[in-house]
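First, one chain by itself: the form predicted on its own, in structure tokens.
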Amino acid sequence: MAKGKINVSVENIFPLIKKFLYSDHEIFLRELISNATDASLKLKHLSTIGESKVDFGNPQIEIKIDKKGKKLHIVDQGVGMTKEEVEKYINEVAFSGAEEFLEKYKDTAKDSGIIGHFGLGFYSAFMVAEKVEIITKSYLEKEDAVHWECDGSPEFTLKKDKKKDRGTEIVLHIADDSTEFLEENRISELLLKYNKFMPIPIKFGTKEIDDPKHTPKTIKDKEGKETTEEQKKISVDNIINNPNPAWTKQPSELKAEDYSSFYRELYPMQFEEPLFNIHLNVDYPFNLTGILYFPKLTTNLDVQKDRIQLYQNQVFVTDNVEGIVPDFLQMLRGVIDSPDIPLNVSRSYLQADGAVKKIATYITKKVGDKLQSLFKNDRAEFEKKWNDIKIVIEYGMLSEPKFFEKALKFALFPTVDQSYFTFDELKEKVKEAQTDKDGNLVLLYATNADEQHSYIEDAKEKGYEILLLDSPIVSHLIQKLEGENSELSDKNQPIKFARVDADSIDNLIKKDEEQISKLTDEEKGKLKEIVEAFVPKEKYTVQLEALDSKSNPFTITIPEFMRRMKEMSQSGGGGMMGMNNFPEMYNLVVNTNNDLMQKILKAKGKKEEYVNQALDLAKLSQNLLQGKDLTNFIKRSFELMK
């Protein structure tokens, strides 16, 4: 038996780790078990490439909890290490063996599945265990078995063992602050979360199910009646994990089904099938695989997030993906899978990582040509879906301008009508009905098709198309369509988006013809004088409008930009700060061509009931009126119809 000392450059490196080389501690894990699978791929490869005869076979990983000892088991049947190897790789702090292998075979075990990051990742195990063990045989004929014991101190014990079989094995003993990990739920729990999907099997504990060999007999109860004897159940081996699946396959090997299959056992408590995936597949400059589910989405931006897992050669390492993917797809769910992204660093590290920003620009990519593969291939399809999919599409063109770019060509425009156009399409439809006097093409716009159902009558009286834009976005999507379009109107008519009700609708889209009032320039200052006594003035300025006689007496407006900078400030951004806290402030056209007009000039004692029903029909229209202004309304109709 030898005794030596682990060769650690500070002396307390066992705390250390305890404490602050990884900050959750049930990574110790995660860490072990891809330590086995390395051991197994490494066999694997060595076998394939004829340098080991033995026969790999199909070897597992098991997970031993026990309870009694207070000791937890990891055993593989991977190549095992001899005594100098342990030397090597455990008593040299830091030193990975699986980087090492790599670097040797680097021409052909590019594609073996080893993980090679973990480095320190087998003292993880001193997180959780008072004293840890390792049993291991080299596959290597002719080597010893080797027995390395640690307390946790840098001194280590190594003598030979009798262990007949190749692989290793990883005793635990827990310590006490620690003993959560000898409960059977919680390491099941662990190995579902981080190991699901490793590449080699796992096994942990055993189930019972029906003995295929066993035919059940008719027997005779006491009555006489037939009934059938209950089946027999066997104990089999319960494999936890799913060695294969699908991100790690070929595209043209998976069906549709496959691909549902696989949402369902990604979120076994996800009922409603995804719309579409895609399937992620590169290998150069960098190695990605995964695939993304576009699930059915609100228009709530507040969606939960955290839904694409990220792994590293089909080890789980975080749901929270915020720099690895662009901002707009952590809506989607989910696999990535990259072996160049690294373990265990902090956030901003991979925000600044070169190869990380390769993978997001490559996300966005792809993402960008399968939506445009789908509108091109089944359009009315892809229009079908697209409420549920434009607030991605929507927050994308506002964060990426590589994606604004090439989403303009399938983004689309719905009309109150339920019509569908692109940017462009719509461009062309409403040029010669909607430029205005001045040039300007007016996009007209409803956000909510019943509260702003009269203003859209009349826009629909002139033969306008509104569209229905009602993301909580859309502020900030307009502007920046504005903005793009302003910057190419050397080649493009100049655009203007405006809401159906923020002016009457002959001055959203103002024309060379004008309407004449039919009142004088004295009965106009008379009339203004009128509604202005009986108006609040904190919040409406009165402005006189000669408009068609059968377009409606009073009318509410809400000035664009005002309500655009508004909006935008409420849902992040705009510029304006202080929005939210801004004044109510409204425009109250009044239509000198409404018959209304000459029955409040003429009236004697009617003037403010005229004046404050049709006020408070334009807030009705509104969804402005409320409270005891509501209660008045309907106490004055009644009375108005007496």
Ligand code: ADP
The other form holds:
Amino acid sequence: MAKGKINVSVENIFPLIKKFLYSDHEIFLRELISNATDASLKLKHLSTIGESKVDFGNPQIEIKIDKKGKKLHIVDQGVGMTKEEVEKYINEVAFSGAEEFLEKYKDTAKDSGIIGHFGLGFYSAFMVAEKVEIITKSYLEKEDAVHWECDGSPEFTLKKDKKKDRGTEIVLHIADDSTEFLEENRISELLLKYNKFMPIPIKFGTKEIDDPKHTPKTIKDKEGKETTEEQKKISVDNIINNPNPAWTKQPSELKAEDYSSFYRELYPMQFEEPLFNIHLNVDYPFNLTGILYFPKLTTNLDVQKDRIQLYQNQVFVTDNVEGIVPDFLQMLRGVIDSPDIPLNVSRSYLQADGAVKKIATYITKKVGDKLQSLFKNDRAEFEKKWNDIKIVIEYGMLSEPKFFEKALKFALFPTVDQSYFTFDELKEKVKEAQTDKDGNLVLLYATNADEQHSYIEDAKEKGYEILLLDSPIVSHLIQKLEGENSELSDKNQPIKFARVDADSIDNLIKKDEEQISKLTDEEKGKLKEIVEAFVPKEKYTVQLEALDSKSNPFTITIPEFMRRMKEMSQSGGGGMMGMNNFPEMYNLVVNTNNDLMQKILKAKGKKEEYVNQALDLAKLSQNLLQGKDLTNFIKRSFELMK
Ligand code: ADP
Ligand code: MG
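Show the same protein again, this time as the form predicted in complex with this ligand rather than the form predicted on its own.
After this comes the whole thing, all chains and molecules, with the earlier chain placed first.
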């Protein structure tokens, strides 16, 4: 038996390991299973290239709990280690690796969240164990098995062992403060979290299944009543992982149902089918595989539980892909697997990393291509899905210039009558009718077909198209479209978006023909005086307009610019922070051509009543009439009926 001292510069590294990232102690199991997997894959490789004569068979990794002995065993059938290899890889390399890692990160580790996931390696065992044993036999027949033991001080022992079969067994003597790792449920939970898709089968305990050799018989008793015998059960190895998950296969090997069953495998609690998927597969200039799914998204973006999962060579790393996947795609689901994502750096470094940037660009491009081909190949289907995917696309157009360019060709603009136009189609369609006298193309939109109903009707009357744009970020998007439109080409006609209730329809799209006013200038002056006398000045700007005599007498409008700024400041960004307290100001458009105006001018004693009634009706159509004002309105209306 040999005794030795691990060459350490830090006086005692083990207390440090123990304290390291307290909440992440559980990763020891992933590290040890990763090593066991590596060892098994190495052997497989050696036998494929003919360097190993041993029968590779179907190696497994087994996890065993010995509750009484307070031990956890991780057993593999991989390459194993010779005595020299233990000395080199465990005592020198692994140890110095762990030491270096801790030295480098002990100060910054706490804030970065992701650090500690990778790199601590074999020595992470000491986060949960007071003593660790390695019993290992190399695949090289003539080598003796060895037994290494270390109790958490820099001293270790190394002796011969009787182990006959190739592979490595790691025995953890679980420390008193870590006994949770002797619980079957806890280990199961960890295996499912980190190892669900690892490439070597992992066995944990046994389970009962129906005996395939036994088919239950149906027996008739004396009275002819049929009873069926009970199905016999047998006990089999419980393999917890799927070593060949869908994303490791070629798209050509997979059918639609394989993609949906993999979705279910990833998110067992998701019952809704995803809308479509995108298979990612590159090996140059970086390695990346994966499958992304577009889930059905509603405008209500509640905190998402089922997020994109990041793997490295089929080992789960995290479901926080911030900094790796562009923000707008974080609403998607699925898996990304790449060995090229550096994980032992902080998030801010990650965002600056060249490989990671390329990965984000690649993913964005793939998503754009997929959407484009869906649009091209089956437009009807794409239109049907539009409402469920628009949030992602609109958000992407706002945040990624490259994506904006591509998406402008397939982003849809639905009208209140459920026609869908692309941006170019829309401009072409409305060009004739909706160009104003200054040459601007005015694109009308509503955000709520019910609330803005009367304004929509007024616009339809004129033969205009009204879009229905109801996502929460629409004000940001139209702001961007207006700006980009002129930037894309200076030959483009300038465009202006206007919500239907932003002004009277004649003012929204001003035409050359001057409307003739039925009132004289003197009458107009008088009318303005009367209206202003009864309408609260701090809330309404009175604006006389010679509109169609059939248009409403009074209309309340919120200028496009004001409302948009307010909305943009509420939904964040746009440099409008702190402008949340916009004063509540409206325009009161008074239609001088409506017959009611004559009545108001001529009425004796009833002027106030008429003005208030007309104002309340205008408020009502904007959903602004509430409380005491509503009560008064109802009373007054009944009075007027008498
Ligand atoms: P890494 O896995 O990054 O190399 P570790 O600290 O996890 O670092 O492991 C150090 C080395 O110990 C491995 O590279 C490998 O050579 C050896 N090793 C660890 N576990 C096993 C095992 N189960 N079978 C064979 N070799 C192993
Ligand atoms: Mg390792």
